[in-house]
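Heads up, the chain below is alone and in the form predicted alone; it's given as structure tokens.
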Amino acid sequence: MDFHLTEDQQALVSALQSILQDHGELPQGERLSYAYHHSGLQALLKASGFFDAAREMGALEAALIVIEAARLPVLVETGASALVAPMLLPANEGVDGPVALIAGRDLDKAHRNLPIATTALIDLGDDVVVLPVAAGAIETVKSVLAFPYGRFRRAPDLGAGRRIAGAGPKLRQWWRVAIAAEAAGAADSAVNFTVEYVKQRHVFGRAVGSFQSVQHRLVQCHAIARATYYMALRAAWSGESVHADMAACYVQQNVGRLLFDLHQFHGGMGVTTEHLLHFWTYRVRALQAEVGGVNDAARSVATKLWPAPTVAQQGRLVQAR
């Protein structure tokens, strides 16, 4: 079943696509890079008001923006700036983006988007700290993953930020929605890129894409990408934390299958910088481990759908026996 966007949503996506297609090309000198952040496009989207969509239109519209931006080989930080921060913070408070999302227990480790971030949202479990990222405070870390990675040169002073009490669960909920949205856009582009490639690559005198076994596996990859897309939109639309957990759990569980098949159909070259494929697949791989990965997401789903019985319920079970 396919669902259709409303007229307003279609207009939003069309307006965004017109900007992305004119500014989303990867510079020739960056084709062999592992990640390229397009700061000019980032500023343009912010100035055009796309990062305000969550508050002006809703979380579903913000998720559509994240998905469309994630289709590009260039990186534009939208997941935290356009979706997570607006849904987490009060309506009268914004943050200066790009924004990095950080688990408080891993402050000493490298985090994606930290080298380009001006603000960090730090998950401390129950609370969240909104921390300005000072110039020169971040050390860039080399990584094959398709995001800029960096770590704090010294332990950050969390007291210098603003603590939001009790916001941890809400941060993790929208972080997982953003993971699913980013993965949906990147996975869809990776599948489409591979479909075009197997039409051109020939073995034994035939196009690789003409083999039925390849077609079957590509259909399964397409199904994973589309399921992630719809689950991300459902989680954004409903605002239910369990839907966010399900969306992140699904994509984080299926990343391995998706990447294995797509890279294999490129003859293994997709794992190198020879093809654009790595700009999408390595991005999805990076998202696989965030917010505790598939294990934490699945555990969260189970806890919310099948909560542990209370003491009174346990007593009634014992009596029933």
Second form
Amino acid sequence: MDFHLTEDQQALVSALQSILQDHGELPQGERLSYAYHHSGLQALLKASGFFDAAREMGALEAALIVIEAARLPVLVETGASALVAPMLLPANEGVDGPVALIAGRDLDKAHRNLPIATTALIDLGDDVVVLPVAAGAIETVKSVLAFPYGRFRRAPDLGAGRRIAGAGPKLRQWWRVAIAAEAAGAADSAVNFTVEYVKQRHVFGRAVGSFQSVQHRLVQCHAIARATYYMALRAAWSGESVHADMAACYVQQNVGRLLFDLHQFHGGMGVTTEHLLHFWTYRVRALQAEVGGVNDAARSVATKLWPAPTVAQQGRLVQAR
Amino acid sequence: MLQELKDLEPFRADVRAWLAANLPADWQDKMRGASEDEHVAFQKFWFRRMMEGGFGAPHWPKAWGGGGFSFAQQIVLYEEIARAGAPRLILYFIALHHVPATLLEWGTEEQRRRHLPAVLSGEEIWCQGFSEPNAGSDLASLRTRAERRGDRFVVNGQKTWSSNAHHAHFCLLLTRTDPKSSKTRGITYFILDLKTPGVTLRPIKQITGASHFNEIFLDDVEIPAENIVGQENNGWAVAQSTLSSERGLTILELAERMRVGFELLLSDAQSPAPAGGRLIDDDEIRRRLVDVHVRIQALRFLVNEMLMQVLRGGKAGVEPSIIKIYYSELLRDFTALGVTIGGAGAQHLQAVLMGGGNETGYWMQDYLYSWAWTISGGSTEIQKNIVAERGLRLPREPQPAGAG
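Same protein, different state: after the form predicted alone, show the form predicted in complex with the partner chain.
Next comes the full complex, this chain leading.
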């Protein structure tokens, strides 16, 4: 596939970037926070129609929106509202965002974006439940991860939601694409932020970034971020579930390396919240664990690519040997 | 192991019995989520109790109220402290290790009399004022300025990463007294009373949520000349004594604590796995557990070898650098496995065990804190350069023209 954006896609990205640039600033008072959800920007993107891109243009365009929004230190929930929900729900069914994606087997645990969500998509394995989230039903859980986390005060009544039979696999597929897209944008920002830092920071009379030991590892980090971007775009474009598995598997596998090096190159500042780095890295870190993490993603790839041979195939293999 | 250590088995039994009788069995319950005040009170209590038992200052000379223990005895003591899971006396680390090493070698009699007994009484807590925003691994580029005005010095500048400064009374302070001299020359070492006007502290918020470190701002702070340690402009040599004070015993204690902490990891791995069975039944988890387990043993061999060199009267060469790299990377992988085993539930903020080791079982905080270990005390990258240049005798990295 050709990763060169079309004119329409470029226009979409530029329009989005100019809004994000003007409205995506982190308030001074939030600089030491772990996460900051920008509700104003969320509303603005919705009003400007960016959440309709998946249906009006396609999943690839929606993924581009998720990637661009994830470049900001502030949080706007796009992965679930702009990509997963529109790809999952029937075309005539709107969804009220922000949306939280929830693994049904861990219903009692804390979930990403639940405190800001108005809708939850609950993965019950085979089926999916679309559940409106009532104000006051959620309690916030404190976390270092750069998303708001919350849990249901009482077990939610799943009967109050709408059940979509057989939608589980599709939910997990687009959830994985959203993970890769969001991680791609955030990782790219984190790498760029670190590259700027090591250019400015001097030790032993030279820029930290002039040491080869730093350069080589930063190049690897950059490669991880770029590869994630391409994997996410391919999965969004093809709509193949195994591509979604691969994209999530790739980034979930490589997150640890990325995070450690980027924080390490910030020296002592890297273990504080007194810079912006964690706003990106701790989002990626949170995404690492979702939809079963790298283990489930890898198993899914293996099962789809290399299913157990049929009896007939086995017979042919024995003959061939 | 050397005969000298074997001969200490009766001593080991004494230490073990004393710890069993004196360490409050519920200390971890009480210190999990304890406030700063409760933490300080408990550290004071435990230090005094250790002093009463004769184990609080094992490496200090008897003449100054310490235990006067042989190096071999200290090895045994730290092993037993770690195995008992006793609190780390982190509040007293600088006071117990850096202060005597510095003052006994370079201090005046008056400075020793003023401070050493006060440290052992448990009342005097110290911090370190070495690192600056632009002088960390490259400490010799420090710029905090001290200017002589008669019998006093006026200090202006900023220090950072000062652990526990918010509890400390005094600070070991490095300043530049001769701005014309560069790097290691023209540095003077002071004792700074933190109550002096012009000293301002600002806590640094760590990624774990805690604030153990501080920035220290120094604005026209006056220090009497009698508080110089060593000679004016000779502070770099004094600082070397400070930094080489504990001769591998801290890493021994940490390696032993890690071995104990591994049991915690192993026990958490017995938890049910999301897809059925126990986590430890998963091949990936098993493989990582074995990897960490084997590396803990290798760490102990590295530490033993270094201690034996010191015990035989030799000087450790690049071994401390190798061990620092090895320990900090192992700690990171160890705690990362804890986070994996803990799953998403291990990522929420929980109560921290105050005064605990580096493996408390609150894996997210342990993991995040492990990142400080690849930075502090000379980053992994610097340590690798040291080993490459001084150990493997590889050529130095090229210096760009005009670089200082």
